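First comes one chain, alone, set out as structure tokens in the form predicted alone.
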Amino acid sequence: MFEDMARNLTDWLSGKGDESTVVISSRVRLARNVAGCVFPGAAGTDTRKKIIEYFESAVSRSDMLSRGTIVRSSDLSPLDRDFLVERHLMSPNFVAGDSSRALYIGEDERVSIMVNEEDHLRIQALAPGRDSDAPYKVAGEFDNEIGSYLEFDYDSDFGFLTACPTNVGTGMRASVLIHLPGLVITKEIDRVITKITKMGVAVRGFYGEGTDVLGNLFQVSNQNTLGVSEEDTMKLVMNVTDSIIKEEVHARELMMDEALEQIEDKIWRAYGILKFARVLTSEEVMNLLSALRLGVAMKIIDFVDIALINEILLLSQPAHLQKYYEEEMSSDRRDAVRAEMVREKLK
């Protein structure tokens, strides 16, 4: 299953959608818990297994849910788990847990549901580009469908109850994965992050909370879930996103006006290394692809498209590379095979 997935670009990296040269993807995640059951962090193994059984029962009775696939964490190898994290179908935190967890993957990967992560259910929907409608709609549809079979833990005063108090209320995190090389190069990124943080959003790394920024890719999401509506949350995140896009576009225009030769050199050097290197680490590829993506956005390079850059980005990740070639590899072997894969894709 995962080898087949590795050979197909997931929809959220398709390069389609609005503002795709800046915004990679949009995401909505809903935290839900089953009424009357202890939250996963304090629950025993029997309770966590019961939650999986409740969810599997709902899936088996629903035409909509039955079109997806459930995998138990106990059936996943370490490589499988890394692969699913790289694909953004589950969180790094999910990997660190015990075996009484499960993952639901929708038929087109538009949605995934983590069972027994921090909460009983984490419903996540992804869409390419800047999209305020599709992920919100899809997550809501799955939330309603599951809610017709399971009773969620809900309080009339506080809203949905969650393991972490910062998620109580709507239980919703709306986020965008956004590419900001202009702001990084012009050293304006700290100013922009300070500005948007005051607007009620958080800025995280490539894989979300507790992860590093790679390839100038940042994840921006709402902080507040209590006392605000889902609609207001979506509006906030999209307004902040539009503000960041304007800042990034301005930074790119500034570079074009004041340092065109240096920027062109950076972009063409990146392309040259990707095109001819014999050894490449995943971190190197992320940074070089950032420059290449900037070159496409600034129309300095017109023979590579965003979808291909996204495909290389995904396949260059360690687990994806091994699944793609159906071979477990040492770190040195991966670096050589990665470079070969990149050269082949850029032919």
The other form holds:
There are 2 protein chains.
Amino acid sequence: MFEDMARNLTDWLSGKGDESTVVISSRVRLARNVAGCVFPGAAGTDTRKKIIEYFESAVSRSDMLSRGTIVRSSDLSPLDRDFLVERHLMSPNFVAGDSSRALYIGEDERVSIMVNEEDHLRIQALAPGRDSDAPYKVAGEFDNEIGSYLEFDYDSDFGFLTACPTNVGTGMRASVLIHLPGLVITKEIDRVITKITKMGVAVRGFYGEGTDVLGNLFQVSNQNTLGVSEEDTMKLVMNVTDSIIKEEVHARELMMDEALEQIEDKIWRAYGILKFARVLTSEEVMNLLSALRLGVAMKIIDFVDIALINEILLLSQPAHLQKYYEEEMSSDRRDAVRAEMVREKLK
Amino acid sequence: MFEDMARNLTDWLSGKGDESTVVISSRVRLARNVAGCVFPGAAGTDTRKKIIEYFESAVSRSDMLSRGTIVRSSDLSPLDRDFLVERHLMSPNFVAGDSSRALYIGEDERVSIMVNEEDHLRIQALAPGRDSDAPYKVAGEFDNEIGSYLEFDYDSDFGFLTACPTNVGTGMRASVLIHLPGLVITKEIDRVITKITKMGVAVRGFYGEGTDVLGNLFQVSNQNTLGVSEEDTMKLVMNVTDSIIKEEVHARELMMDEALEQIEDKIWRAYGILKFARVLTSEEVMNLLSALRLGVAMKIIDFVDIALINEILLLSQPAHLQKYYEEEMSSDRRDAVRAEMVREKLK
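Output the form predicted together with another copy of the chain next; the form predicted alone has already been displayed.
Okay, now the whole complex, with that chain kicking things off.
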């Protein structure tokens, strides 16, 4: 499954959108639960199957929803699942051995809905660049559309009820994926993270909670969902994002002024290695692409575009690489094929 | 001085000669002292000046010798001296603040003669590749020619007398400069060095005694000069060289069979860094060129030749770089200009 999908760059990695030299993508995720049904973690198989059926029925009855596709987790191989996680269409947690989970993928992959992850529904909308509007609007449209078929668990005091108390209220998590090589290289990143954490946002590595920071990619998202409005949450995350962008741009200017040669060297070496290496791990590619992305943003390298960097980043990941080449590969084989793919793309 | 010389590749680095995929060059050095004169280390300025005069007089009277050039050490700037050391025309020890040393440089730099180094005369002949014949013959011809004008300190029991007892006898040191990346990478180098050391040869780094091994370049030379003939010394060094070549070639074949991908990766990465880096130290260039040289020898890279690698190696050295660009440079500036030179040469 998904071999064709692997051949296309997903919209949120198109390199378009505002502030694309710093912000990769913006995302809004809404947690929703069906009223009268036990949350997935505590629910039996019957309840969970019922939730999928409710959702499928809503999809089939809605013109808007029926434009997307539903896949049952039981139809997904481990490789398929890894592929969808790499594509940010589902969370790493969304791994199941039974049929009681499902994933909805909307047109252009701008929306995905996980059924029976931590909550009954997790509606997620993605857009490239810094986007305070589209993901929020799109997620809201899907929320409304589904809400016209299903009744959500909603408390007039608290707001939306969710499996984890940290999501109660708006059930909304707004986040941006942001590239901060300047702050990492100038060693300002810890100061900035400390500062913005105090403003009510969380900062994580590329793949969400608890993961290492690879490729200087950080995910910034709101901490609170209770007693705040959706609009204020969006405003907070975007304000913090703008403040981080400012700090990052400043750090890059500082490097230009004070260590241009060293930065140019780092960037060109990364390019040279990507262009000629015969063995590349996905971690190394992420770190080399980080330097290349910085080089493009700083106009040191003018013949590579952000979309190509994003494409290589996506295809470098293990499941994408295997789907792209339609071959199951050992880790060693992947490292060689990955290097081949990178060379091909940079030709 | 020497700016023009810096623009030309010295003959011993031409990449020609036998076994040039392993052996860079072959060298014969003869230590000679003028009879009746105190050795330079113990001699006063007057005696040392007299030695230079004797030598200059011999040069001026001989058709063969007068084809070369003599420079007085007092006419050499520190940069000139470094330049000549890098070119292997004089030893690192041959540094002096007074006028009592001189250097003779023969046509094509195939011969050089240090006057008043450790011995009155040190005649050195160099040739590219594994050469059991030319340097030995050329050094001998100069030895004979000079000997027809000057009487050497010679004892019928011991042979030639020299300042250091380790040179007494033939006064001859035959050596090869040999590139052993295969033995280093496969970790066989210590075993091979132990083995050949027992055969009566010494192994040193590129720049002679006590220096670190850079770029996997080793210098192999005879240990003994007493009670052996010149012919046997040459035979020993060449036999040992052939045995090392065999081991190195075997190690390369082993790598080809067992770790081709890793070796190719190492070689191509080195090429990528050399081709794109903006800052390069001379040490790093030596190590990267070692990988490139191996790549050319193993036919992994077929568009670069050994002469070009040697040229980059030579020009990468600090004094050569400054002579080549006719500019005195700080260490930081050199690292940037060196990277520029390497990129230019690899275009």
